[in-house]
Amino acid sequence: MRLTRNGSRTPLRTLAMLLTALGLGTATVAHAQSEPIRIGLLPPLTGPLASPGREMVDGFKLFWDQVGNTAGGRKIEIVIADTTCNPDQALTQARRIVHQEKVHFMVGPLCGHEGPAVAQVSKETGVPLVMDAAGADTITKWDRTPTVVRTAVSASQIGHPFGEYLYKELGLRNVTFIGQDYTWGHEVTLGAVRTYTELGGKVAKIIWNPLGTRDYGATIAAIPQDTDGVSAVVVGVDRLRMFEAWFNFGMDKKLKIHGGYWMQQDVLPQMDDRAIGLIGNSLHYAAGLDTPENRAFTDAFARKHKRLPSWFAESAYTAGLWTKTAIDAINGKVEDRAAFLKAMRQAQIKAPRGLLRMDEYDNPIQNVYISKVQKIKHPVLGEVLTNVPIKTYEAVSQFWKWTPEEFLKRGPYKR
């Protein structure tokens, strides 16, 4: 109840009825009463990638916690629904925040081939789409949809500056390439066998593992003999199964291998030092990035949690950031959602992997770094193994050198 001018009693759904009659509507009622701006996060939780998933989790409620849950001086409430790695689990959970649990808007999915799903709800009813960290090419390319923006990363972004590292870096002229069977894995692997052969490499061969593979044993197996590298993209649990594979099979003192995406931070603790002097990844983050923003990040992740961010933690994070960055922008008024998208589209963040802007696509212009995994000493944890990065490829397209033009004309990496 609030008083009227003249002191009688006016129930507010009268007054949401009077507002509506004058063109204002409910979510000004909304916005008035100071709702807090309830945001659905799509992790997942089980499955495969149950670990990404809490780190995902992990680093968007830090962020969050660390600004007193609140941005544009309204408190926010985060609703976190499980998406299992699965795309039809993934479009059940998002209608459901949607419909039942009435987000603002939606941040995820963490698994490439749930990212279409998630899009079609956004495109559905509306509802901002806040892509982190699925990383299908298509959302920001040939697929585009107005009500979604990513911050985290496009897959191939970070395959193509590998695909040249492999060739004037490391020198390699026959790279077998070993990649996940499914949308992330083909489009990272893919880009980096694009960019590679351009430059002249040969391909001795490329292997495919499905997701969940138990046995690396035939993949080991299957590697040519006149190789004279290997590429690997592997994820979820399946990267400590590489791991050991390698080493059981004495791959090691036969050749390199060399992870485009394979060793991020929240698996490391699970391996030794047998890991130490490989290439880790190529990624827009590597938790041994030594600025001021990544320091103050990954020494608050490690108190809290006893443990180093990986990329999907710091990827969740800066969602945090750069959504915080928006809802100050236009003063807390999330349900006008056409600005709401438009603040995120000309937001700058200076975020703990470096300063990000959007591309006209609306996918994140960012560094992507080649790191090597190193152990080092770590203030709040002793020592550690991390990525240090070796080599910075700056202000890297998801278009990488071609134009837009170019490389939407080609369509979009298969296997």
Given for the second form:
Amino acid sequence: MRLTRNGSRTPLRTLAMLLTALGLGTATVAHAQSEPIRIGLLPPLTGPLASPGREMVDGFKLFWDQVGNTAGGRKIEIVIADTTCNPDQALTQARRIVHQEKVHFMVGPLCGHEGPAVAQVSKETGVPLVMDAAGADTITKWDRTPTVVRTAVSASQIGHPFGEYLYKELGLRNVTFIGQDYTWGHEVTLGAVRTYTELGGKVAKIIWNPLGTRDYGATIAAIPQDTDGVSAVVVGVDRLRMFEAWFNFGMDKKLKIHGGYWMQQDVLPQMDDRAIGLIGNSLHYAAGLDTPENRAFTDAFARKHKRLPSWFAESAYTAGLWTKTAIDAINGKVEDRAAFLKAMRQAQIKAPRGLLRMDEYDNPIQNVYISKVQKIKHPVLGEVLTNVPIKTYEAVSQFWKWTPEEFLKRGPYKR
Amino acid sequence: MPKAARILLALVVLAAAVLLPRVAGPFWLGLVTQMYVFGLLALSVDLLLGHAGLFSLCHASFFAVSAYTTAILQVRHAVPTALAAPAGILAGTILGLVFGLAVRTRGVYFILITIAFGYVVWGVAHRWSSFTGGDNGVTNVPFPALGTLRVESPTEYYYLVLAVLVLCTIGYRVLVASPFGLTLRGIKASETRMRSLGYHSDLHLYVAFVVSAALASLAGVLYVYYNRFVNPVAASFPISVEVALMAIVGGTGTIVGPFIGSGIILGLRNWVSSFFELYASVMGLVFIVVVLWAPDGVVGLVVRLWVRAVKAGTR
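Could you output the structure for the form predicted in complex with the partner chain, given that the previous block was the form predicted on its own?
Everything in the complex follows now, all chains and molecules, and the chain you saw is the first one.
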């Protein structure tokens, strides 16, 4: 038995020995920390959210390229695994990068419904997860995992200020809410509905559209006559369909529509000048934000990719910045997961989108910008449409103005 | 292939499966567990597709309903596995009793009606978020436990799935070799002839549908304990299509076929996608190749080559 095995597998054995010498050998003989830090990135590179997934990779890589791919005195290696925006695939890929690629921590995912799946892997393996764009409220509220911290945003966090804005700044009293019918859409829309109605606003109607709704004519026909304003939470290709339908039906002459989550930077190149002047988003990032950090970021991004970054790129960039800050703080000892997570929780970040710090429930406290679509003259790109902040809600917590206990007792936003 | 050789082959495969955890790392072990679970689901689809000639596109429904039932009972109501798992299978089977009415139709109408059924279940899972958790699904499903006997690691769970799988395969083998199985194949070959011989074909197909739904439900339970969470994707149309493709790629009307198909499709998806972004095109190519050169699937191809080799040997 042994003879045949030796005989038939000599090349394999040699290879295995070589690999052992290279990998395990250095690990035991040399200092463990001279090995690179391996970060697993979990974007959707194919499937319905492939283009935000691409933004995520671009933003993350841009950051690490800028800092020479080092942190805490160690080299950084990024392992990218395609989640395809499917939770099963996200789970399997997360397990793969943890077990096969031996990543020290994971960053991602992007699609909301993949969040719980990847958090599961973090829970069962203890490998920290830095949650990126996946915004499910529950991750940092009712269903927290000790090894999961979030560096992007929790869905209703951007909805709450918008409700107040509709009531106080726009003076609306009878708003129609258009929302995308899935978890993220529910949480953003109903977050705004909550703050708006608490101030005394009346809801004319809430219209839910499934993801990938082909015809927005029915939605527009359903808007009540007596409404004094429309709020829109629209995602994916629906953003364009909604945009076209709004103008094709001549609604722009009758009513004002305000985007709670609608005209993100990635869709603006496909829209035209009719978008100028509309409120595009209530979001924790706007590419037109005029701060030195953001100018540096957007210029670098624009030079490299010939477009302005969306919040997906900024989030991933900031996830890079945040993890580097934490790795530096613990001198690169990412093997100590508890120390890494503690450093992540304690870090104060000056990100392109503003000052950031973690609340006690592992979600960033950050500014939320109400932005208007404008045409600006960009030093690299020339004339471009972008979101320019018109009102800043500073240091917004995921619990808005309620105490965490109150919020948690009330339960998640559900339609 | 002579019977003795078949049994020997089965034993060798089984021995390899038993020894696998000794050589495979946690990722591969997890992936193989997933292949078993989806193989079982593909097998349930194939009972209709390969034996009765019915192309069902709603099997994700039974799969998901049982997964959801088990998960919700286990997570929200702390019901032990001994009750939650059978309840899941029961729920999926009951749904099968209802959806089974689809056997009143044939051909493309059957396909369409099962697609519609599948979308209903997906819609409920997706939209009724106060009960199903919407997109977030139901998370934190524990490993199964039976009294003091509890599964505590993925390796132990692997063996559990393998054991269930072996039992199911044996049961399936008995079923398809029985007069009932013969009747199904008779109906597939010529329904009018079977009717004129006095067989109640609708009833046979209905029973086959329900049995198939029960098997899919069992796969759903195994799935939820493997994944440790379930969300509407489990009920979605692509899953139904994918498992049907697994059966076709592996070889319909066989027992190993669906498992081979599941291995190929999940293997490709997870392995190729780790280094090649356009892995979906690779899958597409595989399907084209199968349709063109191996319409009976991998098993059919192997059998064909085997027969050719034997003929060449005797010549």
